[in-house]
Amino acid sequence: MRHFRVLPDGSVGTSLRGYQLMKSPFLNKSLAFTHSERETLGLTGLLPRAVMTLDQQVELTYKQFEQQPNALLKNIYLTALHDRNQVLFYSLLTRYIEEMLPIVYTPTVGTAIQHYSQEFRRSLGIYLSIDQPEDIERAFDHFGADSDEIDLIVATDGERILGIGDWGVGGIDIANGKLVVYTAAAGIDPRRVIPVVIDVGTDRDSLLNDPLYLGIKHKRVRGEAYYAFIDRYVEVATRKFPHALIHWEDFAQSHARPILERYKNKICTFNDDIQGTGAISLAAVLTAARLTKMPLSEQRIVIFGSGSAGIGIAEQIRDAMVREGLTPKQAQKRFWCIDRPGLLIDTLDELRDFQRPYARAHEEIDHWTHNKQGSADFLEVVKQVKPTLLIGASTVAGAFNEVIVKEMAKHVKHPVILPLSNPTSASEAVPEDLLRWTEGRALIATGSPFDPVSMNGQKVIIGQANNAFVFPGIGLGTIVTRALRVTDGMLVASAEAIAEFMDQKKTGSPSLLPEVKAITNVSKAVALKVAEKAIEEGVARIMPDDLEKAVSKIMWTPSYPNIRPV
């Protein structure tokens, strides 16, 4: 149970005293407890005599952070800080956001998840086991929050973590990492969120055979039992916290889209891998369309990797094309989608339902060179289509090779190339290579962070198509309006907000997306657009008179509250 309540004046009342108080990450101030607080809260003699300001603590912890010898140990250090003092953690993170975001989120969080069982320290989330479905209700009860105290729940089943696959119960760290970004970027109150791992087993033999593995030690449960467990989770979570946004994270494509389709028109829910990836990609595409002066509706788009994420990107861009005047069918014809069998065509046996709208008629490729599956391979598609825009969502490292890129660049003055897979080791291309192969003409955004590239005597900033520019603002805009749903229009609005942000900069830089240091301003801009769209589309339960003021007011900032004994 939680032993504190936020009081009407913004102070916090707690029954905790002494060491128990300092064990609460939400209440602990460590050396910043004043002498009077130490007296009233039972802390006298439990801390050194000195009192430090929050700024002094930030500088001290930053020096300790710098001393960590590698990214994994830096992640472990920051996680430990998060687990003992959240105000200090977020103060440090927001001050050094460019340096620390890749440590607490992608790509380093992937390494941390692989070591989850070995590095386990403390649990701050909810663990739901498919072997005990009757415990879901009690698990949420034991979290100790009232129905109006939770705004956001992030859940994963750990099957498709980033580009590293199935890591079972270790997926709780991706839920926690996502929530950290929600708070650091958009000021989502960390006291009003819940990370959840839905533990249905794992298919990774190394985990099943590891005596230290902390999750269920059997193969993943699938089929009706799996969906019944998901249904039970949704029913309990939405009943207990009726205003919360339900966020789905890193589910395998065989489950991600069916779950989203199952609930998106019934509850306030969002899948970042499908919808967030689509929105940030659309933002990059909108900026590219402006820079190249080619309307979105005239782009020829090849997507390499057409699973849930790839098709999610296509759907977001398609919706934007429809807003420009195309019909949905006309917009779908602007895409050539490639997956394992090659170009998606209507005669392939293994097409998934969500891929079918983007499958080309087999007659279209009669005169093309065919592969063994009777379709066309990647290079043949590029030769025939002459794409203006190439998107990678495959996790196939190096797939955008020199031959592919040079073929594309033959036909386009400024090829737009988005290798979006992460972590870095799974990126379809390295920006330096892309610029060299196109003689500096390519416009690039990547899924993982890359350093600027020197080209023709100039520094080229590589924009990162990081979902962190999108999902925090979507969450904030949804929360401030208490939206009933996350609509397609709200998603498009989030992308348009980012593109407008880039247009307003007018720096002359060819970067397609903002720099990480601007993430808070970007998130606020996204939140405003999303909230406006929620009100316009009639899904908002709250319609503030002054939306910008309402967004600013709800954003949590890391500062120590006054703590009162109760």
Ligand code: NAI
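Positions refer to the first chain, counted from 1. Note that the coordinates shown come from a computational prediction; the quantities given were computed from them, not determined experimentally. Here the rigid core means the biggest group of C-alpha atoms that line up within 1.5 Å when the two forms are laid on top of each other. First, how it differs from the form predicted together with this ligand.
- Superposition of the core reveals a Cα shift of 2 Å or more for residue 334 between these two forms.
- Residue 238 shows a C-alpha shift below 2 Å between these two forms [criterion: core-superposed Cα displacement of 2 Å].
- Once both forms are fitted on their core, the CA shift for residue 279 between these two forms remains under 2 Å.
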The other form holds:
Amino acid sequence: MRHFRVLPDGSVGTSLRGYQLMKSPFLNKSLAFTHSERETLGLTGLLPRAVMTLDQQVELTYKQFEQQPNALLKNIYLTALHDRNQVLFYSLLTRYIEEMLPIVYTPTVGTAIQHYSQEFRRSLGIYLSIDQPEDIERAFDHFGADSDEIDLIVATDGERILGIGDWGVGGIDIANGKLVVYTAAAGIDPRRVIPVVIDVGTDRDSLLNDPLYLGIKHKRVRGEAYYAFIDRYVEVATRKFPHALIHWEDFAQSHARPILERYKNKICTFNDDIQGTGAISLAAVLTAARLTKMPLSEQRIVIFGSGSAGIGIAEQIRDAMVREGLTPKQAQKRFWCIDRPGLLIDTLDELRDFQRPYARAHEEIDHWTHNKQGSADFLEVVKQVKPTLLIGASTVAGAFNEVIVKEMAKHVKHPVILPLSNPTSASEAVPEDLLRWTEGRALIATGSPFDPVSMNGQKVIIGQANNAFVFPGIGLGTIVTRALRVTDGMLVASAEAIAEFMDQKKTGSPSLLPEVKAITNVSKAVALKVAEKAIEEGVARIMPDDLEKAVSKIMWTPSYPNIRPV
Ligand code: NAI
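I have the form predicted alone already, so could you send the form predicted together with this ligand?
Every chain and every other molecule in the complex is listed next, the one we just looked at coming first.
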């Protein structure tokens, strides 16, 4: 039992009283409880006499936040606030979103995850252990929500957290971090979500040898037993909460794609690392296509680093080209993908399955200069292809060097360059260099955040390909229509929404992606387009007459509800 229920008028009824009530982060108002609430809810005498407004509480907590000496302690401070009083937490977070997003989400959440077992305070999610598969059912029961009370479940197995690898049970904090962004950006009701960690062990020796490690202490279970556990989780979660979007977060490459393929046509599900990444990159590309007035289907795209992100991005762009009228084969022909051996061509031995559709026919490069592997190097590809768009997902710092960039810039007026590798130290290029080498002509978006660059007397804002611009809106659009699936069309729609948003703003600035401070408006725009697409494609279970109104209505905003004793 959750001991509270949201009533149709938005107020909340609860059977809890006194300290028990103040222990619930969804009910607690702390010093903002009015005297009459204190009277009816058994709080008289349990708080100092003063009554504070939410604004005053935000001011006070911001001062406390500022006093924390480093990012990790700031994260711990905010997490404690989140676990104590969610309205206050989200009021603070949304007011200082630019400053606090990097603390509650990437990069600082990564540090918090590394310290999870030492800093454990309390749990707010569900912990599933592969050694007790029969407990999945009870874990969801104990969470205490009714079947229509949950919209979103974010689960991770903690194997590939951000760029820091396997952190086992600490992964629950990435599920939490993701949910925080869903709420802060798109108003997903924090009372209607569940973070889940699917603990199948860890391969990190330092955790296995740590007596304080809180997860299962054996190597990761893999293979059939792993998938059987995932199947069981999905079966229970979707049976108990049939309206919930099932989000997969930070699974290793080897599991992420098979899991998505297994479920994407059966349930309402989404993988941010694959689909969110593809969508935000596509958004940058669509904005670039608008700015350069060259349709996507005519762009010549070179991808440097054809791993899971590089090819995932190619697939998303290809889908969008197909929507513009190309066949999938024609669309694939617009790409030249490079990996360690050079250009991917069909005769290379080391081609991986997911790269194969993008390999060029070897005859195409008969007259090019060949490298040792019989393929062509990066510079040769740029010389021959004359790309309009260059995407980096290789983690090779500085790969987009002066020679490459100047060669590209010889052939196109506005070279579109997206060095997407993270962290900053792995970026294929630094925006300032790109602008300098191209006399300010390059259109840039990066994976890591970069400061604006002064160029020709103008401040150029560097858009960051941050998934946080897409996944919250995709979630909101899916939830408002109670969509049965998250379709490829809905993903493309999310990217189109951002490109349109950038266009509408007409700031005159050539930025390819929005600034963090616009995140709520962006999420709303994304949600609308995604919901429209869900309806158009026939996967919506709810079709509101006035979609805009419906989206605004379900967006939760941090303000204290009336709390009524029941
Ligand atoms: P991955 O390891 O699957 O892919 C990297 C690829 O680059 C591999 O195929 C590797 O062989 C290739 N590579 C390495 N050295 C190379 C070289 N010298 N020349 C050509 N190719 C080379 O990793 P994943 O997951 O694809 O991520 C790659 C990068 O993209 C990471 O830095 C990641 O943080 C970033 N990324 C950025 C996103 C964003 O901005 N929203 C989203 C997802 C990933």
